[in-house]
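A single chain comes next, written as structure tokens; it is the form predicted alone.
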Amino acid sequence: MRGFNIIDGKFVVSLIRGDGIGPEIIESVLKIFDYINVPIIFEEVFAGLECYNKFGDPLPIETLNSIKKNKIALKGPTTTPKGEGFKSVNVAIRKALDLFANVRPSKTIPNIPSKYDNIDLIVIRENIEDTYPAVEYYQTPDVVQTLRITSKQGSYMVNKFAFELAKKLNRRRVTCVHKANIHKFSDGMFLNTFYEISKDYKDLVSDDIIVDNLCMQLVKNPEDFDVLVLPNIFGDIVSDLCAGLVGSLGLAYSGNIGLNYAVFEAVHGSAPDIANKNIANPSAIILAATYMLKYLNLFDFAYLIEQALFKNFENGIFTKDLKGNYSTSEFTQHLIKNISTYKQVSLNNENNKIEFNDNKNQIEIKDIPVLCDSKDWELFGVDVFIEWNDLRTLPAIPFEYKSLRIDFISNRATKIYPDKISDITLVNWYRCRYLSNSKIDINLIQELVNEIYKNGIRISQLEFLYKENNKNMFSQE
């Protein structure tokens, strides 16, 4: 396997209880695992809001080191305060451990009320890039910018993972979800990479769909889809939509998987409003734990727990979120009781032996693209983003400077010069594109910047504009 930490024939797994309802639902998993003697030793570490309040750090380095040592973790939900500059622990863990694929199965569960009875989807969400690095800037006091980041390497890894997982699970179709009709460079790269990889998987149907159309089609005919692979932000939204299709976010779980590490968790949040009331639904974290067991090739333990969980639903044992009256602890007790009615799993069962060379449930990603050689890139211009507060006039910038000339000025990505548009709402953030008919030196841009500063104009950002083999490497208005 991947160097898992194994002591006395048992996997050592890092455990994060989290905060809010996290400790309560994690306790359900611990009781179940203990009852059937799952060969796992949990090493408890800390992260989240409570960890921040106690230790001043929402994600201590000791927590990351534990996961790196053990290669695998089970994580309860953690709280991220809104709009307070407090980094999401989920995002931080994914980035620190390069957990590039977020896998969220959405399958109809027997006896769970739902409008559909035949859904079996897997949503694979790119987990590192897009808007989630939260690279944000105030351009002016009135305008904020968030960067959307897409790379060839990141697109390759998640798309390759999607095809490999579909192949291993004998799925029929992989669909790339995108907005390449608008985001021609970023989603265009993601989509083009998808189709490059698809050539190696002739037995799978490979197609694509625009994200807004997908949302409509999922509501109308969710059974048409099989495996979906998406950029980060679209994957976040669509996976929650799929959770709603099968009954509840309280049943949604995921695996965050990279080349070296994996972290399994419930999709839902920490729900602090119901914390310590013994009413939370532990089903999602239980299913996340069974996914973790399958990842470790402990399939019999996983299936036994799943059977017992589904038996709860068959018997009408529901928590409050599913219109039931059972508490968290009662739900767990009934699940454990169900286990006793099935064949008890033994650690001596041949299917449960830890096989150190068995990678059958893990996916290797090879041939990651090397960095492209940009030696043929030539600098032809610059986008200068400025603050200009007199909304009645054009910015007082030089419209020509040596070989550079203004191609256009835009406000909120709408051209206002040379095609003057007078009936739009303006803000104090302008984009001024300077182009040259020939290759320029970066020193010329520095001279231009100095010239603009002489007019008392504040520059918030520069974007250099390149061409490669006469192809523009920048978008057009």
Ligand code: NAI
Given for the second form:
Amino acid sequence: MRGFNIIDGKFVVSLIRGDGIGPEIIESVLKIFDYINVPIIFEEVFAGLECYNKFGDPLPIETLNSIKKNKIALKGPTTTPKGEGFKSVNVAIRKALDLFANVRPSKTIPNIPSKYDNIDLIVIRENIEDTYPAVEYYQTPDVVQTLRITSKQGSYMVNKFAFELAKKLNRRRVTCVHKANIHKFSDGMFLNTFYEISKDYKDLVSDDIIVDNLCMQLVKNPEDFDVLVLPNIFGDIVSDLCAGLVGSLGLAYSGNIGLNYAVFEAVHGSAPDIANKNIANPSAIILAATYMLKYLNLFDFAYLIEQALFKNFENGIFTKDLKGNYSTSEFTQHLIKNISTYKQVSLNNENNKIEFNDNKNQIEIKDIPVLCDSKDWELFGVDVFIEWNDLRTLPAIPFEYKSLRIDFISNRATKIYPDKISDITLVNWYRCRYLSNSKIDINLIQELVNEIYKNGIRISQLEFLYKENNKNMFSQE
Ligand code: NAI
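Can you swap the form predicted alone for the form predicted together with this ligand?
Complete assembly follows, chain above in first position.
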């Protein structure tokens, strides 16, 4: 039980209309909910570009506080400026509320033209870590760097969530998607955690696949897969691929789920190219809203809306993106008309009680790994990243400093000293690895840094090289 905010027997849900087509498609949901008297009171809050233009803040604290109070939100798409401007509101919300799992079901919808039948996939994307925090640095004026972050705790939470959800929904197989052959540390940790957890789920098939192979297999045989769990960036890409497999981005929906809060939204963005034209497909946000209803145990309301939506498709009522010519509001009116033909569904039956005895969608995660401290780590060297613009010569750095010796120099992560193994096009960003045969004191690195600075060389980054029981805690070139 999450302590939802319930007033007069109705759930209070935070509502963000968003930008672009957001307000138009949210309006469809409001009309449908209103027609069938869903026991929900929406509390409207603001986020996104419009909100930024109006209030000077794309994500006001009141918005987060509202979701924290109500524990649940329905969100329209919000615009993120490209290349400059404020950071993604979606990412900010996910981080602020620790919504670590992004669940994106992709299921064949009858009467939606698509290349495949019988697809029933659930993509579970890690939602906080990886490249998404967008921790980025200019290393030199020509070179930028994005950090890819993976933690044991983050990997545990999303993988455990995937297994728990698969078990609750009686699925058969959970597949971990990764690139651990290349990213041995980050994806390696994600994959190892997956297999560690899988030991507690003997009834489920657990396996793994490299992300590029998955993409090929999904296009060839998507019906082979069941539940996929992925690091953030792969999950982002693969879930759009899955949306394409079942017909359209206009039908793809998701839940951002954490231990305490949940935010439901369409997968698509604010589609500025079709905004304010009354032609957007509201199906994805309607399906996101039905997912939210299921999460709140309001199953009959959810099924009623789903049936009425699918009836639209059966009757050939399509918006422009699906080659139809119905407007957003006409599409919604037809859906509401369909609802009136499903009078046999009782909205007062047991399933719609506001109780939380056996909710399939709310997952508890316990036993998050405790932190291991690094007391056995010993310092053996440092990677010094520098700017060096005379590409014809090696950087004028000391090749030896006390017990430290240059182990290698690389450019664009390709070794150029002592063995130049490639004619790679050089840029002005060099990694100089200094190693000692015995453990060193951090002051030695301070001295080395001063020595390099003396030569007028700008250092952009230092990475300390630790070993634990003689095992390298850093990658080789
Ligand atoms: P987009 O998903 O908004 O649009 C991609 C294409 O799909 C466009 O041609 C658009 O017209 C079409 N489309 C999207 N939703 C549709 C719908 N419901 N009905 C009919 N056609 C639809 O992706 P884009 O253009 O890359 O992003 C636009 C903005 O949305 C950006 O600022 C982006 O950062 C933001 N965005 C926000 C998301 C969110 O709030 N969850 C998710 C993805 C993008």
